[in-house]
Every structure is written in C-alpha cells, then in structure tokens.
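Form predicted on its own, single chain, as structure tokens, below.
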Amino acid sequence: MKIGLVQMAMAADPDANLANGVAKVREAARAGAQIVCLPELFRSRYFAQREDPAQFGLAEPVPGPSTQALAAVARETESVVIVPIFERRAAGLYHNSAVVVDADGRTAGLYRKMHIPDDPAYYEKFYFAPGDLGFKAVDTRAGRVGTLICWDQWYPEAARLTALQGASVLFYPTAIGWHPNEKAKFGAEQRDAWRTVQRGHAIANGVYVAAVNRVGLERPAEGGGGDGIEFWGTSFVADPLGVVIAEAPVDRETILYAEVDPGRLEEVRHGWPFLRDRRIDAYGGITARFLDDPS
C-alpha cells in the first residue's frame, strides 16, 4: 500500500487552501497513493495562536465544503482521503476533527481530537471541545487505519487503543512548530522529542506511524500580538520498528510517499510480541489521574 502525506504551507484564503489540498490529493493519487492525508486544520492558517471569537466562522459541518470537495476527488481517483477539519457540530460546539473518506467517496469514519492543548500560541481549549467518539480504527478500501490529531501524538494510550482495534497505520495530521524566540535554544530537542515519541508508538504497537505537518511562518492576524509559529514540516513515516522510511524537508511544501507493507507488521510482531505479553490484569491504575497514595 502506498500512502501520500501532503505537507502544505497555508494561505490566508480558506478557499485557496482547499483548492491547493484538492490539487495535491489528485497529484498524490496520480502517483499511485492509495491513502492521502492532509495536515491538521488545513483550510486555514493556524488561528489558535490567539483567542478570537470571529474565528468560529471558519468552522464547517460534516458533510460540508471540505469533505464534499474531497469526497468527489476520492471517487474520481479511487483513493482514500483523510480530511482534517474545524468541525461545527452545533452553535457554540466545535471540534478539531478528521474525516476518513473512502475510495468511493463515502465517509468511512469521523475522529474528534481527544487531547486539547492550551499553551502559549496554542489556545485550542478556547475553540475545541474534547472529542467524544473515543479512539477508533476504520476499514477502508486500502486497509484498516487509525487517525489521531497533533497533541494526541504525545499520548501512548491513544496510539495503543487505536492499534488494539487493528489499525495497521496511525495517521497524525499535525500543526506543530517553533516559537521563533525559542528556536535557537530549544528547537532541535523539541523536534527530536516529537519524532522520538511517535517512533516509540510505532515500536510499542508494531504499526506504521505517519505524521503530516504544515510548513511556513504564520503570525497571528492583525492585532493578535506575538511572533508567530514557524511550522517545522518534517512530515515522516516510521515502520513498525520505528525506522523512519520517508521524511519531508523542514521548510517547503511536498508530497511525501511511503510504502506500507502488511507483511512487515507480521514480521516485526513475530519477533517483538509486545501485544502478547501485555499484563492486562495489572493495568487498572492507568485510568487514575495520578497515583499519589503514599502507601
């Protein structure tokens, strides 16, 4: 199975971003990609750099403009498309979501981001309710896959619960980068930690991991303050032993391709049977916020 990750730079115009996404999905499908994934919130620049109620106007329902346009492309190209959106569920209720569109244009699955950050220039709790659909894997014409989103990347529980449902690939649409004034001091270690934790998910679960990021410096809208975020690209695919088999550049748009081999999952899991040796009888504490009993 060939997958394509669309690493994009976002324009100010949502319609231009949708058109760019559509064109790149077509290009990836022409190159043989059976599953194509777009970056998190690809229809707009990253608006959560500040709290601004006007940005709720960017949200759209499911189905809506993005899913309808890309469903048509999925049918046309007979490819599976992962469409991240700013989902308007109801007035005052919004999610950071990803729709899996199957190769016939039908919606195969909807995932709502479960872990919502609230950090400087990542004020997502203002915009998004936490997901309420749980972690899930969905069947598509190209195989069974799972979709998580950005901040979910740091949580082994999310990867594990998705892999336990039979996903062979975990897709992570992403919007992550450096604060420009921190890049020189912390940039290398921040990006390395991001890559390392996701490679760990691949190893611990014996699955492929595919992370797709945006690129470019995006500053808040006029009056927003701050230096912006320099999105670090570096979209990559890791195999079930955590080997990075494809990686995009840090600073430009590209479509990253990788071959996903189900036989590789079998091979790795035969030698590293982590799922077999899990002590499911001993993990009850994982549902506690923190185990602070001094005894």
Contents of the next structure:
Number of protein chains: 2
Amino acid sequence: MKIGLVQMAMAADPDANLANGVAKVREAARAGAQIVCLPELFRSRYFAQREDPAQFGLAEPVPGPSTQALAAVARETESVVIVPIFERRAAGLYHNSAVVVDADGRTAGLYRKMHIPDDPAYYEKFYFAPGDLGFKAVDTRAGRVGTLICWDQWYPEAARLTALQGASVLFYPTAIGWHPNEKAKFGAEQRDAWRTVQRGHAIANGVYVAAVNRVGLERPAEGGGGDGIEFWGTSFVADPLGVVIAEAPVDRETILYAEVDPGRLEEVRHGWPFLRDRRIDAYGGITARFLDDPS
Amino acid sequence: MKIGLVQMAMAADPDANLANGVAKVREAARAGAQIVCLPELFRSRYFAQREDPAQFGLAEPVPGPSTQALAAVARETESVVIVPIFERRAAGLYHNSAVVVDADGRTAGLYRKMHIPDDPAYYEKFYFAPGDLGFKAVDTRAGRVGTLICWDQWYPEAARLTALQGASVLFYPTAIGWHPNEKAKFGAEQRDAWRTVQRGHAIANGVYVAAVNRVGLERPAEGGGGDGIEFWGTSFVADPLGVVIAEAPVDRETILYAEVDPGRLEEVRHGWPFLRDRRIDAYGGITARFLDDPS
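In place of the form predicted on its own, the structure of the form predicted together with a further copy of the same chain is requested.
Okay, now the whole complex, with that chain kicking things off.
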C-alpha cells in the first residue's frame, strides 16, 4: 500500500488552502497513493497562536464544505483521504478533528483530538473541547488505519489504544514548529524529541507511523503579539521497527510517499512479539492522574 | 546527582563476576557516583540461551550472597547500588529481580521483572515467573528512582507506571545483543530501535532513562546449540527530552557516568507539560489484551 502525506504551507485565504489541498490529493492519487493525509487544520493558518473568538468563524460542520470537497476527490480518484477539520459541533462547541473519507467518498470515521495542548502560542484549550469519541482505528478500502492529531503524539496511551484496534498505520496530522527565539538554542533537540517519541510508538506497537506537518513562518493574526511559529515540516513515515523510511524537508511543500508493507509489519512482530507479553493484569494504574500513593 | 552504570563482560565463574561487580561499584563510588547500577543477572553468563534445569542452581535468595556483598559496599561507600539478582523465592519458583540497596546498606526496594521474554536464545519464560510486585519507584538517599529490567524496556506502560510514582530516573539493567548471524543485516536497526524506544519513554514521561547492558560474545553453556549472543553494550543515559547525554562503547567494559539534574527535569516538564493533559477517562482499554471489538 502506498501512502501520501501532503506537507503544506498555509495561505491566509481558507479557500486557497482548500484548493491547494484538493490539488495535492489529486496529484498524490495520480502518483499511486491509496491513502492521502492532509495536515492538521489545513484550511487555515494556525489561529491558536492567540485567543480570539472571531476565529470560531473558521469552523465548519461535519459533513461540511471541506469534507464534501475532499469526498468528491476521494470518489473521483478512488483514494482514501484523511481530512483534518476545525469542527463546529454546536454553537460554542468545537473540536479539532479528522475525518477519514473512504475511497468511495463515504465517511469511514471521525476522530476528535483527545489531548488538547495549551502552551504559549498554542492556545488550543480555548478553541477545542477535548474529544469524546475515544481512540479510533477504522477500516478503509486501503486497510485499517488510525488517526491521531498533533499533541496526541506525545502520549503512548493514544498510540497503544489505536494500535490495539488493529491499525497498521497511525496517521498524525500535525501543526508543530519552533518559537523563532528558541530555535537556535533548542530547535534541534525539540524536533528530534518529536520524531523520536513517535518512532518509539512505531516500535512499541509494531505499526507504521505517519506524521504530516505544515511548513512556513506564520505570524499571529492581526492584534496578536509574539513573533510567530516557524512550522518545521519534517513530515515522515517510520516503519514498525522505527526506521524512518521517508522524510520531508523542513521548509517547503512536498508530497511525501511511502510504501506500507503488511509483510514487514508481520515480520517485525514475529521477531519482537511485544503484544504477547503485555501485563494487562498490572496496568490499571494507567487511569490514575498520578500515583502519589501506589499502595 | 551523579549516576554510574557498570557495563560488564561476564566470566564463567559467578564469584569472579561478583568480585568484578564489587570492584566496579567501589570505583564508581570513588569517582563520585551516588547511585551505581549493575547489569541484569550480573552474577553469571546469560544462561537463558537454552532451557536447562541445572541452571536453577545459580539462583539465590533475597537477601543472599550477592545482596549482602553489595550492601556492605553500599554502606562502605555510602552509595546506592542497584543489584540485579536471579532470585530463588521457593523451590521451583524463581524471578529475574533487582534489589535497590540504599546508601546505608538497607534494602530500599525489590523489583521483579514483569515482562518475561521468550524468543530464540532468550528462553526466559522457562526460568522466571512473571513479577507479582507491580511497577515500583522507591526513595533512596540519592532520590526517588525506578527499576525495570530488559524486556520491560519495550513497554510504554511500564515506564509510565513507574514515572507516575515520581521516579526521576528509570534504571534498566539489561542483557541484550545480536544473534551473530543476524548482526550484519539487522544489527544496526535492532540496536537503534532499542535505544529509540527507551528515549521515547524519557520524552513521554519527562524522566531520565539509564540502560545498563553487558558486553561480549557468550556461547550457550555446554550441550546447547546455537552460535551464541553478542551482547551489544551501548549502555546509555537519556535526559528528559530524550537526548543521549552519555553512551558506552559496544564491545568493552566501562563505567558510564552521567549527571541527573532535577532542574532539567523540571524545566523540560514546564516546556512540554504532558502529564497535565493525559486522558485518564479514556485509557481503560489499556488493560485489554487486544481491542478486537472496541464498541
């Protein structure tokens, strides 16, 4: 199975981003990709750099304009498309979501980001209610896959719970970058930590991991402070042994392709059969916030 | 806090290994290490390359000769010592364990390996009953630390449950190496996966990780088949961002030193406060073997 990751730079105009996304999905499908994944919140610049109620106007329902446009492309190209959405669920209730559109244009799954960050210039807790659908793997014409979103990638539980549902690929639409004033000092180790923890999920679970980021320096919308975020691209695919088999550049748009080989997944899990030996009798503490008193 | 990891080559004679371990702990303490960790099953060659009931004769109780000898050294040097043991608990009941001896010689904790491998040349399920004490962090004079053992290092749950108990360092006494006939083809990626998944635990939990391996080619004991295991050394310490701050060579004995800085741990967790956002309401499935029917 061939997958295509659309690493994009976002324009100010949401319609331009949709047109760009549609064109890139078509291009990826023409190149043989059976599943194509767009980056997190691909319709807009990363508005969560500040807290601004006006930005809720960017949200759309599911189904809505973005999913309908991409569903048409999925049907036309007979490829599965993963469509990240700023989801309007009700007045005052929004999610950071990803819709899996199957190759016939029908919705195969909806995932709502479960772990919501709140850090300087990533004020997502203001915009997004935490997901209430849990972790999800879904069947598509191109195989069983899971979707997680950005901050989820730091949580081994998220990867595990998706892999335990039989996903062979974990897709992580993402919007992550450097604070320009931190890049020189901490940039290399931050990006490496981001890649490493996800490679670790691939290894621990014996699955493919595909991270899809945006590129470009985005300054806060008018009225905001700060010097922006330099999104670091570096979209990549790791195989079930954590080997990076494809990686995109740090600073420009590209479509990254990789082959997902079920035989490789099977082989790696035969060699290191981690799922066999999990101590499910002893993992109950995972549902605690902290084990201050582990007695 | 300075830690010392004793990367050892094992002799055929268990008493020689004890003498070597004692000498190395003294050397590490003289060099300023406040916690010194020995490798998994440091008293002997890696006997689990074959299934042989005679090898149970290597086991010893806790407390027993090894812990008593190292407790004396701990008291003498005022350093904490982590002592991996082939533990005889009762006739026919054995564990792969690690005793944390505090700097006054008293036992601070006993950990029994929870995840037991069983792979060609690693026939541990024959020798060791799975641990029944759960995952453990313990207070020592040099801080609160956790112990896990070898195969545990592939399990994010083990790292998480130990970190949630407040450990600032996860120690992994280990015996891992290459099948000589696989080394050329798979050796580099196997070793890198081993290092990567543990660096991932450091990142996901914001803790230090310290892995302590043995070195040398060990052939199976007499009567066994196979061409042995080439233990790959590479003991290392990763900081809470997953940066490898110290790493030992692949093929010779050494004592590896690293500084553990509580300020660094605090700083990393301030920057990426993952523990804040865990979805403990949604992790219940972790105690399932597999989520065939996640409904």
